[in-house]
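Next up is one chain by itself, shown in structure tokens, the form predicted on its own.
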Amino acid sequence: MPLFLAPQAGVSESPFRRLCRRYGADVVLTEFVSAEGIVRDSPKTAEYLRFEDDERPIGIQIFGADPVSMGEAAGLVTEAYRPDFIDINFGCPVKKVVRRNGGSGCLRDLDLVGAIIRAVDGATHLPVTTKIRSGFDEQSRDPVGIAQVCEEAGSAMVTLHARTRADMYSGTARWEEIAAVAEAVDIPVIGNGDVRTGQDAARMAAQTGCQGVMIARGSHGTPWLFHQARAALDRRPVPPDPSPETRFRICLEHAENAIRFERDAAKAVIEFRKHLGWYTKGLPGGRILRQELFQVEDLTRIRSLLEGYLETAERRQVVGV
């Protein structure tokens, strides 16, 4: 069964992808991409597109709520970067996306869904896939119409985080409504929502009967979750957490190689700020320790905080403290 790391706005950056396909992300995604950025080729859109091939297999996820402007963006986002399938991003639950109709937006307009899904499958040879959540609102929750819409409308495959777009990300995903979804489409279904730990992904998989999981905000810090998804699902024994020492070795593997991505050293480190703060989630001492990190402004000093974190931890465990 498949493991993807789900497409996110500021986290499935590049350097992201590679270290989440390192520790056994079978397909990754792109950060969701404006439609109207890619037609307009904005220069900022375009730094959301770039990936290297030892990221393969990876969608490209476009959003947008045009069909024409959709059916554009993903013909020429085919020919120009080539990736393997491209997804359409209709789970998005932003208000400055869903303003514009796009995202979860699209929900609220089922023959849209249809006419976005059918405009882009027709403008590229690349498989067609969709993320969606349940509906709208309580009101129009109806996952398995919405999924039975992309079906007929041309999707490879379907995702579904089983929340609303007015749950954002309250409440607990409703799993049951994976299972009612993978049971009424003949395509695909991946299972999306409130996959923390290896034994979610073996639960859902077990209690859904999807074809794949997808690991979004559960993957913010810990990449290692995939290889600990990956055991649980072959019924092997689960990993440990890292030790400190080996979570912060990977944290500034990370950091190198954000910085090395981007093109302007000093933005890549403040925007590498929220990764800090979730590779020292749940540490002893870690609410200090962030408050120094989240003011770091290069990468000498992102490491002399966690080697001096790292030091003052032994010195503790020395004297039995």
Ligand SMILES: Cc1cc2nc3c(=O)[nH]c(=O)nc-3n(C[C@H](O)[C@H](O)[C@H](O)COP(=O)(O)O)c2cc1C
The other form holds:
Amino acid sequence: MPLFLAPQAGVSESPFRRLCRRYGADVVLTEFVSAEGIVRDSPKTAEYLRFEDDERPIGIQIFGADPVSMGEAAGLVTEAYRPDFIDINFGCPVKKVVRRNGGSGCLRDLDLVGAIIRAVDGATHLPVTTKIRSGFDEQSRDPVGIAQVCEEAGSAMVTLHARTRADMYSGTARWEEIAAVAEAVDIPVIGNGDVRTGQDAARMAAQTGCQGVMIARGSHGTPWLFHQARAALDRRPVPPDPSPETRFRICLEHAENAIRFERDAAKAVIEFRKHLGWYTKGLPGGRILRQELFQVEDLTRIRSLLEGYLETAERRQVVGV
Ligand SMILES: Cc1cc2nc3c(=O)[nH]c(=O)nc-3n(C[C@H](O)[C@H](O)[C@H](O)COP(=O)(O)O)c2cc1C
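Condition change, the form predicted on its own to the form predicted in complex with the ligand:
Every component of the complex follows; first up is the chain already shown.
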């Protein structure tokens, strides 16, 4: 039962993907990359496509509404980056993407979904996979029908985030829809939506019969969730969350790698602030620490704030408050 780190814009970047691989993610994906950007050879797009060998197996996820440029983009990334598979995004709910019929916008026209998959499949020798939502809105909600279109068009695997575009991230993902899709198609079905703990991953697997579990938000600031999920799936005791010391060590290693990976170190620190918020979530007295972390401008400051927190926490323990 493979565990997937979900494609996530601004989050599933190379340093985080490597960390998650180390903590038990079996497969990772890049964030979604615009087919138009790839075809235009935009330098910004190229930034999203870089990965290291220790991330494999890795899928590059592409999005777009034009089968011709989607095919062209698939051919180009196959040649230039040699990922292990190419994933097509049919789930992104963001207005700017949907307006141009990209991401979940495609779900309004299943002929287009089929045409895009065929074009991508015809342009690469790599396996082509798809990531879908349950529909565009409640009226068009038909996860089984959408997955069948994907399968017929040549998708080698389908991931279902069991919400519609209209749901965005509200309510709970309907895992029964993952079960229905797993029952209806012959290709592997990866379940996605609301896996926050190791036990959630095991519950999803048991309740849906999916062939893999994909995790997005649950991994924020907690890359060790994959180890916990693996233990739960194997019916072993789930390891507890690491101590603040260990959390901070992982966080600092992540920060160092993220800053090294980006060409612009100052920008990298600002972009890393969200991870700092996630790594320190739920810590006693963490609110003030987080306020300070949201203003950091370099790695030295991150290090000193985290060390300062641990020293104060230790002193508090000694005096019993
Ligand atoms: C910050 C963020 C960025 C995301 N970017 C992408 C993306 O680039 N491609 C994609 O297919 N899904 C994207 N998603 C959706 C996730 O992959 C996943 O389907 C969704 O968050 C539900 O899973 P979860 O409940 O485990 O978070 C993104 C989600 C988040 C929270």
